[in-house]
Structure formats: structure tokens, C-alpha cells
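Taking the form predicted alone, here's one chain by itself in C-alpha cells.
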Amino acid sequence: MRTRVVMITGCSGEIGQALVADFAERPGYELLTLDLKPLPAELEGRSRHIVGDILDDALLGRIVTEYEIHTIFHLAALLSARGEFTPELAHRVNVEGTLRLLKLAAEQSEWQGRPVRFIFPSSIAAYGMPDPATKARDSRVREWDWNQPQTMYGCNKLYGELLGAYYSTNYRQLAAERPVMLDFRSLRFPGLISAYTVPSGGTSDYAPEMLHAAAQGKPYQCFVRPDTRIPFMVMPDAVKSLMQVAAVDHGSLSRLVYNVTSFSLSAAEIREIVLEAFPDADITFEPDVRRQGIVDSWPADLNDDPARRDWDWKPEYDARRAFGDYLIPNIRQRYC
């Protein structure tokens, strides 16, 4: 008999590690995790972990013969910074990998006679503002505004959302007997900050990089201008939103894709917060033209009113709590 599981891809990444740790505290869940890397030592034993590639059809075939998949959190992705240097690889991982998982979920839905829930973290990178004047004018964007991404990662995420919508509503619609469709739900995240994982060079990582450098007494050159403003969220709220949207009844959802956010700060404001905690920190600004252009194309804030209305989304951490209660104490402890 096949084991009934919640499947998490990309489980060794920032969101994946936090999500696995959260599930480990909840009784009644059997986790199946998949990543190119082993789980970190502190998470070993908390799931049935497979080291493998989402592009490996033979592996996916073996998984469905051994497991009955109830919900999929599809986190595996090639992030924005690397994707700009290897766009073809980014397309294979972010689009073809997502397509394979969606097809698997649709077939599992039909076999089980009920929709498999497919949770897809998307990104602020799905937006593309044409210039700073437009960004200043349309400061709090809705899900359907400015869906003109300027990076391969953003294109991949936007297309992943559209693929999810297709498999939820139109896949095999001409079949004589309409199959049970998967239940696709996507969240567009702002810049995410974790206190427990080291920044990996993402385009929004200048905020955590400031903190980590300051806590180690190292100088830091911020790669965006001081006036650069985008929205952020700390990892506990990211996990909370994923668990919340995964649990809500389908009838409460008015959309397949939702914005979620917490607070919006400029790079200069983040620097001031860091200096309050680490007065000797050496933080200067040396904008990188390419990365500055990417961040300038992202909105200054996200309108997450539909999420707040439909499934009572509300972040636990505003800017004060995010830095004062979560980020600064834990990052300081890491290096002490």
C-alpha cells in the first residue's frame, strides 16, 4: 500500500528548510522531501528524503508508485541572480520542472478521485515596472498590474502561475469525461529574509547581507541605491502564509494567485536599523547597474488585500518586530 505524503521539492533552500521544520512540529503529517542536496543535519530524520532532480522522469515515476501524494509544495527553483547568467538552465528547472510536477499532480488527482493541492511560491519578480516614475506612481501593485517581468526568473514564475491555472481549469477539458483537476494555489512573495540561513546572492539579499556583515564586523557595499524601496517579509511569515493558503477551503478563494507582504523599506532605512544594533557597522552604497535595474523594475509595495479578505492573511512581523525580535537577535547569536 502506498504511503500518503505531503511532498516538498527544493527542501534544502531557505523556504524549504523553514517549511520542513514547521511540519515537524505538527502531528499527523508524513513528509516526502526532494532536493539535489541532502537535508541539513539538523533536519535529518524529519522526512523521507530523496536526493534527486525534478527533471528526472524515472525518479518521478518511482515516487508515484511508492507514495500517494496529498499536497505538493513546489519550492525547487533556480533563483534570479544565477538565472540571468544561465537562462536556458533556469527555464529547464523553473518551467520544465514545474510542468512535470503539475502533470504528476493532475494525474494523481485523477487517480485518487480528488484534487491534489499544489502550492507554488511565486515572486515579486513576476512584475516589471518600466521606470522609476511609474514605480513611484503605482506604488502598491495588485496581482494583475504590470505583469511584464524583466528577468528570466520573473518570466519563469509568471509562466508557472499560468501553467498552474491551465492545469487547474483547462487541462484535458475536451475529454469525454472531465477528469478531477488539481487544486493550484500560488503566493507572490516579496523579498524574503531568514535569520537562520546565509544569504545566497539573491537580488533582494542586500537587506540580510547588511545584517550578516555587520554582525561579523565586516564592511559591506550595498549593490543598490539608498533610495531603493521594495517590500519584504521574514521567513516565519512566509511559512505561515504557505500553511494558511494550503489549509483554506477552496470555496473561500477568489483567485489562484495572491500577493502577500509585510513591510516596505528603503535600503537607507534598513542601513539605519542595522546601525542602531551595530553602531560600528561599515555599510556603504556601490550600486551594481544590472541588479539595480532589476530592483527598480519591482514595485515599492504589494497590495495583498485579496489574501487578507479571502483567508484572513495577516503577517505577525512588521518592520520593528522583524528586525528587533527576529533578525537581529538571532543573527547576532549566530556569530557570537
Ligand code: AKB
Given for the second form:
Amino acid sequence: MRTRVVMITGCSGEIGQALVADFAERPGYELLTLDLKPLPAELEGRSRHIVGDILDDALLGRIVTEYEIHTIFHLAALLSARGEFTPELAHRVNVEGTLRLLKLAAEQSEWQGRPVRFIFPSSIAAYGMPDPATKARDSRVREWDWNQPQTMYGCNKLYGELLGAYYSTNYRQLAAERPVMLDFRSLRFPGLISAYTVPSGGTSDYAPEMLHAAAQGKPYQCFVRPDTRIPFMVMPDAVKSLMQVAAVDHGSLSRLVYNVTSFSLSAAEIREIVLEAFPDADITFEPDVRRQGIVDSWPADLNDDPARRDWDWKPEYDARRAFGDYLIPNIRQRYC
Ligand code: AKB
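What would you give as the form predicted in complex with the named molecule, now that the form predicted alone is on the page?
The complete assembly is shown below, putting the previous chain first.
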């Protein structure tokens, strides 16, 4: 008999590590994790881990002969800044990888006779604000606004959402018998900040980098202007939202893609908060014109009313609690 599992791709990344740690606290779940890297030492033993590539068809074929997958958290992706250096690789991982996982989930849904839940983190990068005046005026964007991303990663995420919609509603629409279709759910995340891991390859990385550098007594040159404003969320809320959207009854969902967010701060405001906690921190601004262009195209805030209405989404951490109760104390402890 095949073992019933929750599958997590990209589990060694920031969200993946936090999600695996959260699952480990919940009884009754068998986890199957997949990443190009091994699981970090502190998570070893918490899942059946496979070091491998989501683009490896033979590996995916072997996985479905051994496991019955009821839920997939497909986290594996190249982030926005890295994607601009290697756009074709980003496309392969972010689009072709997603397509392979969707196909696997579609086949599993058909074979099991019930929909596999497919949870896909998307991003504020799926938006493209045309100019600063529009960004200032239309500050809380809704899911259907400004879907004109300017990065390869943003294009990939937006298309990943569309592919998810296709596989969950129109897949094999001309077949004589419509298959049982997968159950796709996607969250558009703002910049994420964790107390325990540092991101790599993203453009919202300046916020966590500033904080982690200050706690280690290292100088930090912020690569965006002080007035740059985008939304953020701390990792426990990101995990909470993923768990919540994965668990909610299908009937409660009015959309396939939901914005979720917590607070919106400018880079100068983040610097002020960090300086209050670490008064000796040496944080300067050295804007990098290209990365600045990317964050300027992202909205200043997200409207997450549909998630709040449909499945009671509410972050635990506003800016005050995020820094005061979660980030500063845990980061201080981590480096002291
Ligand atoms: C990035 O900066 O690429 C990510 C994101 C906002 O999706 N953190």
C-alpha cells in the first residue's frame, strides 16, 4: 500500500523550513519533502526527504509509485532578483517545474478519485505598477488590479496561477469523461521576514537583511531608497495563512488566488525600528537602480479583504508585534 503523504517542494527554502517545522508539531501527517538541497540539520528526521529536482520526470514517476499524495505545497522557485540574472532558468524552474507538479497532482486526483489540494505561493511580484504616481494613488491593490508584472519571476508566478486555474477547472475539457480535478489554491504573499533564516535571491530581502545585519553588528547598505514602500509579513503568519487556506472547505472559497498581508512600511521606517532595538546599527542607503525599479513596480500595500471574508484570514502580527514580539527578541537570541 502506498503511504498517504503531504508533499512539500522547495522545503529547504525559507517558507519550506518554517512549514516543515510547523507540520512536525501536528500529529497525523506524513511529510514527503523534495529539494535540491538536504534538509537543514535541525529538521532532519521530520520528513521523508528526497534530494532531487522537480524537473526530473523519472524521479516524479518514482514518487507516485510509492506515495499517495493528498496535498502538495509547491514552494520550489527562483526569486525575483535571481530570476533577472538567469531568466531562462527561472522560467524552467518556476513554470516548467510548476507544470510538472500540476500534472502529477492532476493524475493523482484522477487515480485517487478525489481532488488533490495544490497550494501555490504567489507573490506581490505578480503586480506591475506602471509609475510612482499610480503606486501612491492605488495603494491597496486587489487581486485583479495591475496584473502586469515586470520581472521574469512575477510573470512566472502569474502564469503559475493561471496554470493552476486551468488544471483545476478546464483540464481535459474535451475528454469524453471529465476527470476528477485537482483543488488549486494560491496566496499572493508580500515580502516575508523570518527571525531564523535569511532569504536569498529576492528583492524584498533588504528588510530582513537590514535586521539580521544589525543584530550581528555588521554595517548594511540598503539597496533601495528610504521612501520605498511595500507590504511585509512575518514567517509565522505566512505559515498560518498557508495552513489555513489548505484546510478550508472548498465551498468557502470564492477565488483561486488570494492576497494576504500584514503591514506596509517604508525602508526608512524599518531602519528606524531596527535602530530603536540596535542603536549602534550602521544602516545607510545605496540604492541600486535596477533593484529599485523592481520594488517600485510592486504595490505599496495589498487588499486582502477576500481572504478575510472567505476564510477568516487575520495576521497575528501587526508591525508592532512583528518586530517587538517575534523578530527582535528571536534575532537577538539567535546571534548573541
Ligand atoms: C522576492 O523578493 O522575490 C520575494 C517576493 C516578494 O516574492 N521575496
